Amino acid sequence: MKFTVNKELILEALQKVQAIVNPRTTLPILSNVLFQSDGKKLTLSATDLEVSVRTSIDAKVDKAGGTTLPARRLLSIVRELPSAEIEVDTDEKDIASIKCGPSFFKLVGISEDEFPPPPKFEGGKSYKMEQGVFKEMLQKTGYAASTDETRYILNGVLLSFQGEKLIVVATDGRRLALVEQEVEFPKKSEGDLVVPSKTVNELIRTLGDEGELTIQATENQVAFEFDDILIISKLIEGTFPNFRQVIPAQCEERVTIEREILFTALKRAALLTNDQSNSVKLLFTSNKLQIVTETPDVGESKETIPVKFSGKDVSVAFNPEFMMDPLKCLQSDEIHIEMTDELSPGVIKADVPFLYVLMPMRMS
């Protein structure tokens, strides 16, 4: 295989694929980027066989084939060479010569025939949306899915594709983040996929804020398509939880706070807390909301901000990064707090179709 590249094509393709390759894999394959070349596009493949990253860029194909080469050390090496065009060619030992100006190097390859094939896509459902409403929705929800591998149907999110609706939640048992959009899909259509985690962080990184997104799913795989990448990945199998149950029907408080002002207020309580005691007390009181934070051995704040409200007094302590999570995604000047007492889940809601329930700590 040989080909000419412009370095900023193959650095960028390199930094699209790259991120999902793990270099402490026990299988060597697995740590390398394919390349595969035809007449006009250069290929690139990554894969931790959960998760498997595909795109391609134009390049100056001189003899087409494929190879393997080590993602990590071709990315710093494509990275420090200078603004040019880039020459690859590889020999039967899949050992790759780069030219670019004055530099050069040799890198050691692994062939193509030991890289894992690709899962096919064969019928299925499909569904198509805007890739900015799409990567919006996982970054109000991706967050609050859970990292307890014994909790496995959590490690992910959820798509639930139902009446003409796309609804996205993600929970850890502690907390539940909620999105929903209108999405035209065939009745046949309908259903639901768990996204794993590590899926749902390489669709944030590397979705557009423009363009279609194309959506494949058949029973334990998923694939998204949009621009010149194509992400397939694992689903995660089992059935959700009843995320419903946990949402109160209806809380007798209700506060709006500029998102801005609660999200440094919290930041800076957040300063006084550890491992130990990881909490905010909120005190809410006609149209004031005091944050305040006592951790033994540590010292203490107390912080009063102005609030809508005018309802009954109500104390309650939440984690304050779990409450900080969903002000960092949200657009909105202000959101609303509902809530009942201190042992009552608190709802975070903005003017959008977005919900955030948090369960309370303990107050002590």
Second form
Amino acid sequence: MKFTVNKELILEALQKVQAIVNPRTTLPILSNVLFQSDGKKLTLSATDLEVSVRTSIDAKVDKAGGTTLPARRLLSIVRELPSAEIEVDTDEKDIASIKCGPSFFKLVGISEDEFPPPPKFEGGKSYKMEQGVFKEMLQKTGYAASTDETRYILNGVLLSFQGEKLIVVATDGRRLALVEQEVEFPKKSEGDLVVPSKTVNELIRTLGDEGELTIQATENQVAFEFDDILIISKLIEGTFPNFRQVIPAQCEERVTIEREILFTALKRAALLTNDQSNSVKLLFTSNKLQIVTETPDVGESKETIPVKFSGKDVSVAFNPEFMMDPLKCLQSDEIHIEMTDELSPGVIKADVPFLYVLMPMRMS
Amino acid sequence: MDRVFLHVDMDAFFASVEQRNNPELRGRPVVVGAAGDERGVVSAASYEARKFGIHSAMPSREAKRRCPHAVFVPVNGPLYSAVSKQILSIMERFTPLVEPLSIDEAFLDVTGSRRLYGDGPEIAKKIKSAIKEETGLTASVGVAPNKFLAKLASDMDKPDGLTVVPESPAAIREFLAPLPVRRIWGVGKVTGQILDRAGIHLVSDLQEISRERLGSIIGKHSAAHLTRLALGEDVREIELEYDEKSMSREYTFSEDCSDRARVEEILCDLVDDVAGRLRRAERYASVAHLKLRWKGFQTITRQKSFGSPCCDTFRFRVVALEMLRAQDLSKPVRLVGFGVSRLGDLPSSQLDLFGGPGLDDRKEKLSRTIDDIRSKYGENSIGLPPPSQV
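Okay, that was the form predicted on its own. Show me the form predicted in complex with its partner chain next.
Okay, now the whole complex, with that chain kicking things off.
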């Protein structure tokens, strides 16, 4: 095949697809990006067999066809190329000649026949949403998913389409993040999908702020289609734990705190933690919150910030990272923390449909 | 201040213990390990057997072929550990700075003991004769200003040897010069081949080559390391508390095993053993490892991390079996192994939303109770459910 393409266009496309290429794969073909063209558009695809991404861009195609080229290396080359137009010409041995201004590269590829065929995807449930809305829902929850490989079902984000709502939930068993949003979809499309974290991260990276998104799901696969991108991913099979059961129905105390002030104070307090002792103590008294870190062999920190609080004194310890995570992705000026005692879950809420449940750490 | 290190290395340890306990074996080629008609390897060979080219790690069948009249004795682990402890206690009479390297060798720092027991060679003689008198076994000892040289020296005059490395840098250089490079700590098969190809065969070649040229052959980092050792420099101290970074156990089947249930059973035994050791050491692990070797030596390893560090047998079993069951076991298995790593002292005090730690706590407690029962009534007094129920 032979094509000429704008550098910025192909760079952007490569960046979108290369993130899912696993650098430590045992199958060389999976390190490559598939290029295909029918004569008009140029399509780039990558896959790690769990999730596949396809995007197409405009190109001047002189000879239709297909080939695959090493993703990381090609990306590095394109990034460093000088001029705006890049010409790629491949021979029958899948060796690509890349010309750009005064630069010339020969890059060894692999035949397109060896690239895994795209997953077969047939119909199923369908949903339509605004891209930006969905992206924000994932951003507000995705970080809470588990990386513990022994709790496989938690290594993803739950999309629960029920009633006229989409509820997105992620949890690692220690904290849980939840957002909900009204979405219209036919009654027969009600159902739960657990999308792997890798796919969620790819979506956060590639979804735009505007434009329509179509989600289609079968029993074990999900497809996201937006702009010129198609992401098809396996779903995590199994039953997501009953998240409603761990959301406290009622907490005894409620505090209102300025988000930015709490975040920066926690960030400072976290500087004193280490692997053995990664908790900060929060002492709530009348209109006052004291944040204390005491780490053996490291040191101590103490900081007092103003809050709106008139209940009984509560002291509770949390992992500061877990507390900062939701504060990072909220925009609200104020947040609310609800809690009961040092062994019961704390709840962080904002004036948007967001909920974060966090288990304390046992104080020694 | 000048330092004095000893390296004490027991001579053909396992075989010598067997010969000591059984007079009939004395003077005869003795091979400790798998029997000559079984699959398995030689763990140790007596000096009489070594004359026939038998050495440890050699397949027993090969040993039998080389010396058909050799006596094959099974490995008696508990006996050797008991003797090893006895020898360790002899060494500890001379200095508290004893670092056991394995069951039959140790480093000693006797720098501070010279006023009490005489200089390095004198202490070495005393340790050798105490070992001979109290255990009936012989040891070879190296005396040197550092660990590297002491270990080299102990190997120079085996058995029942005593080698003293000179103290001045020039004399040390001369002492090392004629040795093959493979004798240097860290130079194994691969590095050895690379050096050979570059025409570097003896330590003297290393002493003469420039650091830059050596760096271009084996890399800057290794070059610095080798140059120091070639000049006899080594700054390692005696390590008293050996901080374990991982724990593991392996099992080699005497016949390649195609019975999936049997592999699972063995794996569970290994898990049980590793988990017990972990708890006895008061540690918690964050990662579990599975090792499988198929017939024909192809080996794979798989690992999985736990969200929170744990030490309970039940969680390990679930994870180990999960990793095993993800493998295609149609090929016969030669070896199976289980290990844990990323060890820490403290369990996470993070509470779990779904009642996790309560559950984990209970399983840990149960595991510890099983340990207690076993230590009171014996290893086989209580077992765990078969793997088919996990």
